[in-house]
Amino acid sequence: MKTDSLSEILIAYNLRAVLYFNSIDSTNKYARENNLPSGSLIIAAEQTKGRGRFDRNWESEKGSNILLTIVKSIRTENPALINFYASYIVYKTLTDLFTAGDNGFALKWPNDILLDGRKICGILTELKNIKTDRKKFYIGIGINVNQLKFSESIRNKSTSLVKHFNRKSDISDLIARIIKNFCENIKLAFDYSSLTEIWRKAAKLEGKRVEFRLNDTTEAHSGVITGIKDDGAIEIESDTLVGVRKKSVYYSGEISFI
């Protein structure tokens, strides 16, 4: 059943200030620069300098794939769970719409989706004002949708929701549904204890074998996963140099499976 249209959903959440390029370098890039208000949304068909984390390149075709960045004033302590709702809610449209078994959908921490274990959506949150209470977030979000071929450095790590299912969405049908669902359920992003137990169900991370980075330029180990915390906050037991089981917590920084 499709939902609302795009501009339905646009004028019934009263957003401030929507932007469509067809080409852009980066959707989270202008909205900071430019300073927009909150309730923004920008759109693009295509990105020229995409990042994800740790200023990695974030390659799509172009019109093929969802491309926004949301702009959203929220009064919080933690930044991080932000992050957390926006990867949720996602995750809650995807699987809304497909029928995906047993190696379907999964949460990866901190900021992915995965299908049948390929990556599929990437979300990047900046913001501004992170020593006030009330903070402004640019959520970017990027979701592979009909896109086919991959460059040869990430087609065995990355899919697509045609790849997958062998059929093509409607890209404006899929973001209207996203914005739906982010307006309607924003207050699960001041609930704390229930937004992480949610996502925990929905990654089902613990007990994970994965090797643990903070960043690119350091060294990765292994652990497993024993669990995520109300704060967002990922818990590893690693063995150390001398066999004993060490357990360390980490509020960035990144995951892959072993």
Second form
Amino acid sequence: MKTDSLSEILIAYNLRAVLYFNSIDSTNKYARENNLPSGSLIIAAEQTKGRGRFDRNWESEKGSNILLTIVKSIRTENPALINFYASYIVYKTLTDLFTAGDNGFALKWPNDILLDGRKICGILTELKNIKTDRKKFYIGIGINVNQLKFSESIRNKSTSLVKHFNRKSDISDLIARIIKNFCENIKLAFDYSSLTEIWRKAAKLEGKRVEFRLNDTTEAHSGVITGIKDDGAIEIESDTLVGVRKKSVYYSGEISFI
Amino acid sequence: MKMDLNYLKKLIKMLDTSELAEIEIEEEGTKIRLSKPRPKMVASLPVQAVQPAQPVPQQVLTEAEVSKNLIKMQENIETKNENISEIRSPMVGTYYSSPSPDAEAYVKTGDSIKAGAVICIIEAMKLMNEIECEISGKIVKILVENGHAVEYDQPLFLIEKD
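Could the form predicted together with its partner chain be shown next, to go alongside the form predicted alone?
Full complex below, order starting with the chain above.
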């Protein structure tokens, strides 16, 4: 099935501009520093300072992957849910296009996408002024598409579409599909209860054993996921205290499946 | 009223940053009384807060119900310390004092800042919120440690207005 080209989508959804960079420090940084308007899309073949949370490096081979930032203003009272929307859109695009079986694509709280248990997509969103009603988000999305080799430090944690499916994908076509889905389903970004319900059903995280840590400087502890709240928070029943069952709700942190 | 650690810490902080010598609250049969020696400092300046005895808990507790008493007391404190403003967290999340672990903190105690300057990041579910200072003034105290969880409306900074 052929999808519309990115330039067709640009017009169909009245986006502002698509900026392509051969090489740039970070698409999010560029969008923020230049205060690009809502509806801008920044795409790069290479990021020299791509980063994830806790300032972790986002490694990506030049020209092989999707590196993009969507600038979008939304009137919302629950800004953190934009990442659930973005991760669901990417997840939906990938699962509509590729059949990866039961152990295929998975959503990982708060907004990573895994393939075969390894990271294939990471999302990091920045927001400048939370106090305004209409909030401008810089949604950074990285997806490993045609990269075959990963550095030793992330080899066991990362994968790509080509590694699983043994065929290369058309990067522009994949971006066009993601943007189309993003624009077509935007109502979901405002509809918190539907969004978290859809995300919950897609992620199927309840009952899974995980290790949780708040950030790189804190110790991990293990437990069982008991739910995803309507505001996106994760509830984990910790099993670190002998004889004491304690449920905790977290708005920040990282889980890894064990 | 919820007699949890967070609630007590809020009370202690409030007493510390106020000119009150004593706070006494009674609700649902539970009584709390906190007192401190009379401050020797100039009345308009806040007393240096005593470090809480416990580290800030790592997990985010369900939002403690703020009693009417508490709100009334906050109002009192704010009107008494006209020059001192609190910058509060607009959301639940993790407090980061710098844009990245290796970078310098946005602000430190004693810094003069202009309204609109970024003073910290609150991260929740990988949404990084740059928190801007709404007023111009001097940072009197930073109330949260880097990498710690913060609750909605939790005071982050004390700022002496210009």
